[in-house]
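There is one chain below, alone, in structure tokens, taken in the form predicted on its own.
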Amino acid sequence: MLSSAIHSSEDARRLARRRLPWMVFDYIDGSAGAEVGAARNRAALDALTLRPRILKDVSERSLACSVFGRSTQRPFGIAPMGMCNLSAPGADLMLARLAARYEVPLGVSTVASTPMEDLIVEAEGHAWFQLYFSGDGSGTFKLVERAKSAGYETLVLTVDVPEVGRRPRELRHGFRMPFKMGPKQVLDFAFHPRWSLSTLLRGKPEMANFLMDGYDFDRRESRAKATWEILARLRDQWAGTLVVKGVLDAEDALSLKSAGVDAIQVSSHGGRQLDSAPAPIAVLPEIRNAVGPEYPLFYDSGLRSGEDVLKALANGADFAFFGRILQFAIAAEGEEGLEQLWSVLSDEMSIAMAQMGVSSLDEVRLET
């Protein structure tokens, strides 16, 4: 039986912030800077509105899609997201599993601490590999290689770090990858003996996807030497299809498609990088006009309901992707908690289009 302990995603955050180290929330909950760029986009979707429409039979709804040609039962996935097993011990496989039961897309970090090979299988194929470039790009190529041998059919080149932002909450917590303990951090865990527990007895969580010969990452290594050679260099490395993330630009979006890239994703980092930066929900219009109503457009920040994710298709996303909420939910209540949060976005959603008088996905689009 599901637990009955998570209604929203607030529950889930609460649970997490009740039951993780305080270094870990942070780091999984905070933003860059004064954590104003978050508040902004969340201010923005908080203001848009979904026109309700009555009497109409939406006695049977349907949120099934297709993405790349392949058949998704919601029209929303995983982002890719870094050292997710600190939020519970095997949390990027609960992950992945989760993927395989809906068929979504599980986007797979380069920081993973699980090895993208067995992410990939354990999500049944719906896997893609999320790249960073990184230093003089040595190391990045050979990752694009490993995925590629590991069968990989979707590359998300990640675009909007060229400098790791400085997110306050986690350095006043001395937070680094790879994972070191001080003083302050053993004092931090003492005080969450249940996570620190079940951490110890499965072992110090690593960036898995680094522990190969010749590579040594460093997450503070300068990412600024990525340029439109690299991508041009990149797509014809890439066989299969190539998605730029981290777009907030129109003009960007249009040179990115010019340049063969298969499809673009609206995202600010969930506000980790640039605090200034616009809301996405707010220049995701923007960019559709731009690209036009064919163009494969993927959004992702601050996504907090299945309603949330009805407005970012609204304003022209074909496909949405939630973030930390998921390991708020496995932090809270493990596999259990993943499994009923993602049944309370799903309700939520097919809730509010029965609201809206609509039944299909392709109906949302057209209200707007």
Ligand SMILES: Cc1cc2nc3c(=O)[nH]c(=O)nc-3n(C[C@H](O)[C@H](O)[C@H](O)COP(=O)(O)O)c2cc1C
Second form
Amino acid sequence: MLSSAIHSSEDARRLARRRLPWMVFDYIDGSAGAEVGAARNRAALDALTLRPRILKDVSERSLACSVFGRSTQRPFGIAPMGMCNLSAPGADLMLARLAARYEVPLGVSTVASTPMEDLIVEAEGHAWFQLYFSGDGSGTFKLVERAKSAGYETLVLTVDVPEVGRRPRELRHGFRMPFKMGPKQVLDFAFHPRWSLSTLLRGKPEMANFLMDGYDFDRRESRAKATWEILARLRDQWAGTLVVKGVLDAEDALSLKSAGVDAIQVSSHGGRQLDSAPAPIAVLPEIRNAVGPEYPLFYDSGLRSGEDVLKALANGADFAFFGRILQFAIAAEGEEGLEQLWSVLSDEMSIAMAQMGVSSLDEVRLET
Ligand SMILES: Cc1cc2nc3c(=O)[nH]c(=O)nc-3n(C[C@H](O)[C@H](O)[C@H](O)COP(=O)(O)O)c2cc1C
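Having seen the form predicted on its own, I'd like the form predicted together with this ligand now, please.
Time for the whole complex; same chain goes first.
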């Protein structure tokens, strides 16, 4: 894209803030509580350094990697996010096409705004289904069966939402799923006509995986009944690869490994759950030490650049995921903006590798 204004993830965020209704921007950007947890993680990431090394031939560099035996063109993928079509019509499908182009995993949220069947097709198979255990679990296990029938091979169980965190910024705007229109929203939308015309005229975004008979999802329904027994049941029922996302404790990580979970995703849900949680980037090395060098460990939360991904890899992660900044790029400049941000992130990473004197990601991991 010749005329893109996106040269960093912060550019995408700034532009998205102008375009999106306040309610939608704050839903995507906001974190839990006083947002101290998100800031703590950012401060911890900023405090990490990458050491420059000199006079090595780094003219040929590769960002290629593999996850669960599949090659990926980048060591980062797309974190599962609910209701992405709020950032722009068709956002879910744009993310799916990005996953297909770079052969990286697309996290398909339980509360995605496009049906899981369509997303795995658009992603050409590069899609993982993210599961929330909800209520008494009857609907949850139906979703698992549905994911299997749709061809999903990897299931990501998110465990850090026993209750949805209080996020004052979205609460102030009256943000709710399913999406409701009141006087506050009408005013907000009137101030953002470009978004309103394109999004609302196409029909308001829905939680598309629940438009099926016999299952009505309520975002406010408690997810607090998920236990280790439920995990064991899920492990029995799901023959594919099972990832558990939202882990910040080394003892929990070891128990998950013993329970037959195939990979762990260290994450604070992007700071959207427990405001007082430790910075996930700070606990990553501990968790790596606990699970050993060979066990697949993923990381998300607070990543804003290619250099941040290198920090996650150097601190014990095998693979990383970006969340909200991808939605900001879409809100800012549509699918081209998404591609632009992706290439910015890739460039940032490749250039930093050259400066570190490394040509491959294995050398970065050795820095641990
Ligand atoms: C708007 C939004 C919606 C999200 N929805 C989900 C979800 O449905 N399921 C889930 O496991 N994580 C969800 N997450 C968390 C992301 O998967 C990921 O953990 C987080 O965004 C990473 O942090 P980052 O946004 O700072 O990169 C959501 C995050 C955002 C910003």
